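This document opens with one chain alone, in structure tokens, the form predicted on its own.
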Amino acid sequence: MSSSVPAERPQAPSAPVIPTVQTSEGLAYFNGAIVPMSAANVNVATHGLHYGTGCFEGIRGYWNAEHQRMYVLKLREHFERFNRSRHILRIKEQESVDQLSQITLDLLRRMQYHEDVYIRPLAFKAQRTIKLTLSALEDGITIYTFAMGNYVDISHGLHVCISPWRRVSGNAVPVRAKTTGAYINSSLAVDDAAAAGFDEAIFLTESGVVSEGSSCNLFILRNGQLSTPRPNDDILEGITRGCVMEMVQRELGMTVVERAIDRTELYDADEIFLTGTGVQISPVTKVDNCVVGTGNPGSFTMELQRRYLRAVRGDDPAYASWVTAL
């Protein structure tokens, strides 16, 4: 494995001096402050606690213990997605995206992390009122980060379910948009998947084709090609996915397909995959009762999913531009 370290993306410009409350505890940047996660609190009133009238993201750092550094992933693109949650909700973008790019660094140098960490940035209607509006509100913004290795287990084989919830339509709610409101969707299919004795739930869309998992985009490898459902199955156009569907040309030549794939189709793949924040790149082995394949990791996901994590951990500089240096 190479230990070269990829050159650092150009600095962003700098962010405003943010006051700063010393403290042991974790810390987190609250309404233009960093102040202790035991400060960044909300009132019960608040509108985005009854109506879900948030956005947020979930974006990854991986410490690289031979390099000892840092590196998080799609940093850039993951706030530009933010910014355009932000106006869907017609949440007032008071910081840019280098702006909030800058603070996420400046958190984690503070942090002083030596290991994975998870980092979420939070967007909401702060209004203490019940009406049922989004002009004209008080807006909020935190950004906190915590330690997380993986999220499932990526090495053995996920046992999924096709969950008897239907995906959010996008005619109902806006999904290009990660709103908070919109994830009892996923809660409600990942809560029965799991009292089921499944790892993860499979949303159909309301005419019944294939949308995404909980939290994550799918892949199938079948009969030679690598699909994944269209924008227009009320996925969320994921940063993972867009990274696997790069590598994939790149690397192997392969031109990912995004078509309708029907349910079916699951229970005769050679290889599922799910992707995401969380997942990263995640072997499904069983759909249903359904074996997958042979029944173990597919050979081509998990020499995937090996070139994903040597890039996303800095060790290969030809995906430089994919992650942000500490």
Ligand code: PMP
Contents of the next structure:
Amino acid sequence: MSSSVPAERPQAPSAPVIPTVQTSEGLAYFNGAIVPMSAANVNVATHGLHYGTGCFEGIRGYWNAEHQRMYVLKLREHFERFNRSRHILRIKEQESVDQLSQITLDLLRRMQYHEDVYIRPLAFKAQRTIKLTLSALEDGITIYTFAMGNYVDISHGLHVCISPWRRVSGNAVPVRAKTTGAYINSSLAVDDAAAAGFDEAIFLTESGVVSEGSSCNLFILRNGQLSTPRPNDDILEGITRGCVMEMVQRELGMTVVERAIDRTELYDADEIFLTGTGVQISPVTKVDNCVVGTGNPGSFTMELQRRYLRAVRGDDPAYASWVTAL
Ligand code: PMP
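Having seen the form predicted on its own, could you give me the form predicted in complex with the named molecule?
Up next: the whole complex, starting with the chain shown before.
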């Protein structure tokens, strides 16, 4: 990995603040009932706390001030993935996708937000035991929400590095499930990237091709072709990744190529962007010591971002099926 310091951006971005959740306020769905956030607690002996035996989702609700409505993005798809993750972890899927969706909408209604929110469903092995197993243990579940704007600066261009950490292998941990334990991998990579002066880390797979960011997928535009790593490059198959693939097909007639991407293609790309519930669509302007394209956020990326942000905020009727209006 290059050790050089990233060049200055055109304007210094202000880092978005990721809030600490207040336990003194708000509500949570917790093991079958909606309770005050202060009552949604687990014991220190809980299995999931010791072994990372849990799975989660991250969902966004976008407040549209003009419509005076909240639009929740891809609600069903997130709970479908949540239940697939629960299945892989042998956590009982007690609530159906419909029930989880209704609980979430109920929580949001009761919270009466007038701003963008983040929704965090979490399921875990709840038994107070040190036994190494996933089977025949009590399960726990929670869903809680909090106000949150941008997770990263989405307008100035991120500086990313190729992480010295490899993306956790699907032969070690099921990467298609969004398991809590796997995020030690992401947290280490993010911390090391930040210490080296970068905004985000890009993982390679154990076999050395580009996989994804710490909590986001990656696309490159090179020679007029939009490409993204394949599902078998140990990626989490992101819901935003799917949105982007649908949008470029519908609006530009462009098919995204899922293929193995080499590290040096990132150094030579015309544009790169990251996608995810957190990062939304974020341009990348530097990889290690290499400037991407002109060094400014690419025009293709920013146009896609503009269209995406209209769709998710309920401003584009063509994408009404993406959002659940509240
Ligand atoms: N990869 C990882 C490891 C993630 O945590 C996320 C965020 N859920 C993504 C990719 C992007 O997924 P999505 O677009 O569904 O948020």
